[in-house]
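Heads up, the chain below is alone and in the form predicted alone; it's given as structure tokens.
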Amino acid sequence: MEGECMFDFLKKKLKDSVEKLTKKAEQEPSKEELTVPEVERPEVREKKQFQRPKPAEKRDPVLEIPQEPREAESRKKPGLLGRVRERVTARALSDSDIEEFFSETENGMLEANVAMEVVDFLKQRLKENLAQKQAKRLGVKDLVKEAFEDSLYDVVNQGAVNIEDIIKKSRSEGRPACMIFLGFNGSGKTTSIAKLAHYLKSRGFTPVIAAADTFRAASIEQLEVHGEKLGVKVIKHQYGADSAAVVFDAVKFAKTKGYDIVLADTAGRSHTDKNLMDELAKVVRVNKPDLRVLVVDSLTGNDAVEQAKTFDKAAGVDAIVLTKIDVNKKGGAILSVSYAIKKPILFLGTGQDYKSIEMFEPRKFVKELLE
């Protein structure tokens, strides 16, 4: 991902978290942890078990206790110094260590727009990854960083969507694929559709755009401008027309002309407006799209989680697009939205031009967060 400020705030919080937990793992064990009870000391045990008889006593040589067993025993169990060294160089991170760590770093993660439910999940995953494991001083930072990476990966790895496979499947069924884009006002649906159209064209596919946002005349004009620049056909109706009908006609046109996929825009709407959400549900019900894509402005913050849940409940969501990533310093929404509705991220919008689109790779993403 490009952009100097991209996720800087979140990256700093995660880096601080790794360093804090590393220091906790590298702490010297307490005196109580290092204290060996008197009865366990080898020299005390030897005195008790192997006291020499008084010189005046006559002893039967046959009953003499041989030295070999004692030597074997000393080889089996490390001495005091050995056990102390083991404790100093290897310290287990307990549940209480993780709880204490999160009590110190939780506010920082929330400031980075990481939702509380994600913080709780990370806490549990770190416990599973680190609790009862010996964090060796040599490489302890790598161990903690790896545990963080695995935990973050589990947050954003919500499956995968392969558009090319969807198109090939629809082709085998003798029809074009259909993707419907939904989301809040100003989230970046129109621009995201144009970017995806450019992406698909560069891979040899033939998309057609459906201008189904009939509530805002400017949106139809914007799509027409994008279509002219990209050489992509735009299907439109009059302002105020039925959105479901626009998508239906675009699919029919694409099937007749042999186009591969319909990219359908819809009107932006507040997730709190029930009537508009019901209208969106109708668009989906009538057209039965192969993919329902929720477009989320990554700068929205924690409200993005509530948006995602409401859209998913009303119309269903199959994948997520996050926009304005290039100017997002906090970045927590990218962790929160996908985890909240357990749906994969399709791609990230990383700029204004048509090429500013990055297909989402969970493992690569979390590695870059922890760089």
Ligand SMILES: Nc1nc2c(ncn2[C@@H]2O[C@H](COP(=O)(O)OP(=O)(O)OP(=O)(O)O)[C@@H](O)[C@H]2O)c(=O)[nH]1
The other form holds:
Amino acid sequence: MEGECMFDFLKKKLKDSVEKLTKKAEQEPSKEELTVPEVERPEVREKKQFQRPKPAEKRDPVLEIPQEPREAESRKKPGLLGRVRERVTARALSDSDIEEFFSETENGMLEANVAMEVVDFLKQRLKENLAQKQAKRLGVKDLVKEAFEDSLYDVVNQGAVNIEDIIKKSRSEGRPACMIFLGFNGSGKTTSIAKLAHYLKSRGFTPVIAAADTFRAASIEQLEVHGEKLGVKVIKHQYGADSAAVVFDAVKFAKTKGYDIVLADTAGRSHTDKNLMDELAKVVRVNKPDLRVLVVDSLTGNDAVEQAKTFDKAAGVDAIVLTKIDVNKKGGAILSVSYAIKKPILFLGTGQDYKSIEMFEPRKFVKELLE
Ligand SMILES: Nc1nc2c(ncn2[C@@H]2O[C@H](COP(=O)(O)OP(=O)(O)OP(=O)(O)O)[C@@H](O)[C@H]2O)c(=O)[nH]1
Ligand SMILES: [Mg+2]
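Following the display of the form predicted alone, present the structure of the form predicted together with the ligand.
Every chain and every other molecule in the complex is listed next, the one we just looked at coming first.
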């Protein structure tokens, strides 16, 4: 991801967190935490000539691992573990360390618009990941960073959607694929459709756009301008027409003419408006799209989670597009929305032009967050 200000705030909060936790792990171990060099048993001394230990100075600092499993394991492999334990330089991070760490840092995460449920999940995963990794005897810094990265990955990795696979499948069934875009007013639905049409065209697919927002003034003209610039067909009815019928016609047209995919726009609506949500549910019911894409403005803040849950309940959501990432420093919405409804992020909108679309890759994303 390029651009100076993307998630700067969230990035800074996470960086601070990694540093704080690393410092905690680097604190001098207490007397009890220091391990007692093991007394070797005779059979181990005999083995020793075949197991030359590495020179001490070449070893990474290792973290002590929880006492009980360690004790149990050390009974199995006394000599080897004993030597490692003598070189413990950092202390184990216990669950209570993580709790304490979160009580110091969770405000920063909440400030970055990370939802409380995500903070709780991160806490849990961090405990588990640290416990696992402490056994791998990494250096303290790598250990904390890796555990953090894996925990964030678990937050954003909510499955995957591949549009090209969806098109291939629908082609094999002799019909066009259908994607319906839904979301709050002004979230970026129309712009995202135009970007995706451009993206698909550049990959050799043939999209058709359905102007199923028959409600907002100038919405049809807005799509026609995009269609003209992109060289993409726009199927439209009159203002006030039934949105479900517009999508239905567009799919029929695409099927007859052999187009690959229909991208259907819908009117922006508030998730709190029951009638409009029912109407959306009807568009979905009638057309049975391959993908219902919720478009969320990443600047929305905490309400983004509420929006996602309500749209998911009313019409169903298969994937998420987060827009305006280019002007969003806080960044927490990106962690919160897909976690809240357990649906994958399809792409990010990173600007106003057609090329500002970034397909979402969870692993790449978390690596960049912790850079
Ligand atoms: N900076 C930036 N602006 C965006 C992005 N996506 C959309 N916008 C802008 O957001 C505004 C609203 O975009 P639209 O695509 O019209 O939003 P919409 O959801 O279709 O709006 P309604 O149909 O009115 O509900 C426009 O000014 C877009 O240029 C993005 O990724 N980055
Ligand atoms: Mg629109």
